[in-house]
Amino acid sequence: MTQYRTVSEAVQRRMSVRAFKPDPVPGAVVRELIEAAARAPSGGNLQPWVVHALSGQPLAEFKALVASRLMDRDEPEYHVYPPNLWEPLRTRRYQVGEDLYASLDIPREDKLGRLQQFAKNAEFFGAPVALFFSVHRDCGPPQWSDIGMYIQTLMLLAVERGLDTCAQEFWSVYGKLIHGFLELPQDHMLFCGLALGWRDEDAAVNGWSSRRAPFDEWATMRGFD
């Protein structure tokens, strides 16, 4: 199992994979990745996460519940993007969807193959572990904030053991569905899915990198040599 010793190369390895390889990551490793996580930092110490995790049979079933009901998609709970996205937000969302599908050689005018490949999030890319994230419906932005850096600190934990992760809001308009599969408390809400498991480094869409914008868009700094 392939290690990663610093954060900064855990860093710059881990992307959204969008293909994994079928074998299965033991449960012991989910447990210490979850666990692990856990000493993300959040405000008050509230730690306002929950998680669940499927893998094997569960997991199928799950899958197979939604195959089967893949159009009857909720009202989301929150909006995964801004209404009326303005720039440069809405110009680095447009690039990062083209950059996606011009590693797979799907056009623009190719609806069909965007979708069918969009509609692989619903397998979630063929990983072999899908995790879900709650959050209390009374908990607000900066909770969700903390569950966004529990999140990332699970993310590089996995790629320190050579695994790989996709984080997937594909999955807030679903939210009745995972909550009747997960048996969630009606007081909380879904925020989020993971894809997780073992990189498929043959994959063309796993053969790319999302850009990002340049330091001095977005950053200033004062008082230093």
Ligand SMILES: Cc1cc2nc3c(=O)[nH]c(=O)nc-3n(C[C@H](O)[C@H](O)[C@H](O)COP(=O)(O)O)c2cc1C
Contents of the next structure:
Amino acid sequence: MTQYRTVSEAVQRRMSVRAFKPDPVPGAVVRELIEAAARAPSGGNLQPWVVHALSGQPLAEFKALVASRLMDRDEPEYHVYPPNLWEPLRTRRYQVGEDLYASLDIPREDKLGRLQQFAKNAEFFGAPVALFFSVHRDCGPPQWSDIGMYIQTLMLLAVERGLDTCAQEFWSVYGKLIHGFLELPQDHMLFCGLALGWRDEDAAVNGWSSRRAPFDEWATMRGFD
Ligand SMILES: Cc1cc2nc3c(=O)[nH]c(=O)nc-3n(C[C@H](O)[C@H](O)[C@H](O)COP(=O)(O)O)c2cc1C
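Please give the other form, namely the form predicted in complex with the ligand, since only the form predicted alone has been shown so far.
Below is the entire complex, every chain and molecule, led by the chain shown above.
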């Protein structure tokens, strides 16, 4: 399995993978990733992340439960996107959706086709491992940011080991179901899930790269040579 040894290589290689091979990931590797990612920084060293990992039978049971309640969505406990998204964020969000569906030749009019692709979120895109990240309800934006750093650290460590990931806010509308399944404490809320496994290199959905806005759109530098 290819190993990506520098951080730059891992950053370049990482992408949201939306088709995985079914091959299992050893529990020891998953544990190592979860533990090593906790070297991520956090304000005041609060380490506010709480992680739950599922594979094998528990993951199969979870997926079966979700399949039986797929239309039974909850009101998300947080805004996944700000209401009335403004420019240029609005266009960026639209563009990534269009690029994704274009990679699969699913046109705008094919609402069912797009829905079917979206519904693959519920299967963790075929990944053999599912992670969930929850946070204490009293935590605010700084701690959510800490959890983001934790997740990115884990994603890059996964790439180093030849694995891939897709973070999933999709799960925010199944907060109650996940709360019950994972027996999360009442004072915790779900942030997101994450699919983890081996990339299917042949899948068209993995064969494109999301765009990035040009540097000058979002950064300035002053006082340099
Ligand atoms: C917190 C978070 C939640 C996300 N939720 C989803 C999701 O539910 N489903 C999905 O297909 N992609 C999801 N994504 C992936 C983003 O769409 C993706 O990161 C973005 O388009 C940039 O593409 P890249 O990750 O391939 O570089 C999520 C990413 C993040 C960071």
